[in-house]
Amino acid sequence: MTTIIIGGGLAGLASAYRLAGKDEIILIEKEPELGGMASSYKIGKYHIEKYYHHIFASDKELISLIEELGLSNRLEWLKGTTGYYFNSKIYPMNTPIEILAALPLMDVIRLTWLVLKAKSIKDRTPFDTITAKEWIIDTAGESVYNNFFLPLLSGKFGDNKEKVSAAWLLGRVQIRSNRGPKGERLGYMRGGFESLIEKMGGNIRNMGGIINKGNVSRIEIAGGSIKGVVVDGDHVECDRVISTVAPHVLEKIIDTKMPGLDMNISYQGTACALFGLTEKIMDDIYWLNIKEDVPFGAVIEHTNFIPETDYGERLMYVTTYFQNMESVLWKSRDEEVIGLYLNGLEKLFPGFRKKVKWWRLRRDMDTAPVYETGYGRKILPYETRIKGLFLAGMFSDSNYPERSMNGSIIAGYRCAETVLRQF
């Protein structure tokens, strides 16, 4: 029995991992390396994320899946800092009294109350079909929304920002609460996260599993069955299918239609920007949110988390989403949107142009689903009603209502423990 694996993200390779060596496992990656939004460049003798990445301590799959690959010598916990800027200036967000001097302090009393609200709520079912902005004003005022949410909403969901659930801020504000009086404490693998699907890709083939490069243009089905995939024009059989692409790219290379599932999942792209620095740009700010005018909307400086010495030089990220294939982001060249948020890190830190030594730039039209409300009826299941064919990813239950590195493993593991029931 065949199984191929349509991506190879860590919901495709945690999906592999897992039945490597119970099947003839098929892995097939579009992309020259693995990992999907995980993967890494190769900048001189040191691997960096393409995408800002850090874990959390209640990413238990996922911190187990390090120790189980000997790789737990190299997670380390670190204190991940926190700002704003608006009004011209950085306001650190750390510790109360930070805190206090960047809001209003009844909006910091509001803000305190929302928080221990949202924490408190262990069903976010109910929330699914209310807006976060609804929720966020009937929790904690105007006031609040405007000055703090506002703009992180605006930054994360543009135009979508007023249809977002409050199931999917409840999930953020939880998954975010492991804040101590100096700032968040994260994880971070020294070395960056290629050590990880380096190993899971190793212990794959290891077992019997083959990974290959490839473009799958049809999924092939007959009598309500998996018959085999098209890859680069060849024909390959196979029982199985697991597909770990976004909903509507499924539906354009599948032989019929889904039955029984709602296929319209609305993504957002993402505009996310490297750069290697001179020196330092922020005093001790790992994570800039920002409210101004500029096209992005943070800056994380990467090497005020992690020490420039694992580089040798400083490391920043500046990225922001956006919506639809027609925005600037996705339409114009690298150089023209380098350009574009060359500008406005100008406007935030005079002179930084002089310190840029190289840039790179990755965009991707589907990093995130859009949660909006209702967007919990719309969770794909792992098994679908045609024989053979399974999902996981993004879309799966395990991420929502906040998609994570964590949420992908324990979404490839639970379609693969899908899978091995059927056998």
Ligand SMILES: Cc1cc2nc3c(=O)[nH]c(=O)nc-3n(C[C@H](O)[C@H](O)[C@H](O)COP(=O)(O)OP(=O)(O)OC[C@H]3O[C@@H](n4cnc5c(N)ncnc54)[C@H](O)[C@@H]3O)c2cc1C
The other form holds:
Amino acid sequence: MTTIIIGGGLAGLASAYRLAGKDEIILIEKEPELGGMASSYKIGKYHIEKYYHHIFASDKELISLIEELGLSNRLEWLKGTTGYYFNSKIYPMNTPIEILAALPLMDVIRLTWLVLKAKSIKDRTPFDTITAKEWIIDTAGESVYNNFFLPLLSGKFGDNKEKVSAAWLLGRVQIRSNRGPKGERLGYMRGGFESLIEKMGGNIRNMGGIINKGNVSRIEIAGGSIKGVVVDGDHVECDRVISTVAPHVLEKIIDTKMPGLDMNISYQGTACALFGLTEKIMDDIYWLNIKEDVPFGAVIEHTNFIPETDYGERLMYVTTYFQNMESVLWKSRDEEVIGLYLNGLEKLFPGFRKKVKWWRLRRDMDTAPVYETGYGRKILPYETRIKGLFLAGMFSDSNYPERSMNGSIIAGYRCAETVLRQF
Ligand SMILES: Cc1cc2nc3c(=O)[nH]c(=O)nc-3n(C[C@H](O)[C@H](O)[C@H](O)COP(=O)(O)OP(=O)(O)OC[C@H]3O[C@@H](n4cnc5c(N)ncnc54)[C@H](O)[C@@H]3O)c2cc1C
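Next up, the form predicted together with this ligand, please; the one we just looked at was the form predicted alone.
Now the full complex is given, and it begins with the chain already shown.
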């Protein structure tokens, strides 16, 4: 029996890692490198993620996998300082005292009440049908919504901000509020998450799995069963397919309609620039959310989190989500997007342009599902009604109410277990 895994992101790698040696595995990835959203650039002698990444203490499966692969010595827990840019000023937002300096006292009291209430909610299911906006205003009032949450929601979901469910918000608050009096600790693998991806790929190959570069343009079905796939124009026979691609991509490449599943899950894109810099930009802020008229939602000074000595230069991400292919951030050339970002950066940090040594820009359309109300009912199962077709990815239950590396690793494992149960 042969299983084809479509996609070499963490979901595909995790399922291949669990299945290799137990089944004939061929993993097919269309990009030159593995890792999907968590893949890295090679810049000189170091690797750095194309999209900023860190992990949380609650990411248990990912932390166990790092241990299992003998990479624990690379995982470090560091202070992830945050700030807010508004009224032409940076406000650090790490400690209760700093938050008090940035927001009116009544807002801080109401925000604290909202966080305590969110943390006490165990079952998020009923909150899938109400919007985050409704729940915030109901719980803490309009001022907390406008001053604190609105810029965050706009930065994350753009025009979709009012559609996002309270279940998503509760999940985020529950993860992000375990910060203690000195601020939040975030996990990062020194040398980059590339070492995790490389090790997973190496282990899959050592266990007999095959990893190929190729674009899957068709999944062939006959009589309700998987028959094969078409990779770069060639037919490859197989008995099973694990698809990790976005549902709307799967719909385009599969021979038949997906029985009994709602594949209408909206995704949003990301345009993320990485700048190599000659100098430090912010005093001690890693992650800066921005409420200002600039074409990006956050600035992430990576070398205020990981020491500059790991790279020999300063690194900073500038990023925003966009909602569809009509966005100027998707349609414009790389140089034009960087030009827009540089104009905005000059506004926030005069003289920024002169400090830029080089830049890279990464843009993808399917970087995160939009967790709209009713999303909970659309979560896709690991096994489908098409014999031999399995699914794992950002659309799986483990990635709700927020997608993550940990969520895709769990999805890959659960999918592999579902396949193995059929042996
Ligand atoms: C801006 C940004 C920041 C993030 N920050 C964090 C963070 O700090 N912490 C965290 O835990 N998570 C973070 N994530 C989320 C995390 O990276 C993803 O949830 C996870 O990596 C998704 O893995 P996946 O395998 O499900 O999907 P993907 O990584 O999207 O993998 C799917 C793969 O399928 C391939 N593919 C698609 N179509 C085809 C085809 N037809 N043929 C062959 N291959 C195909 C793609 O090239 C891709 O490699 C972030 C993501 C983004 C975009």
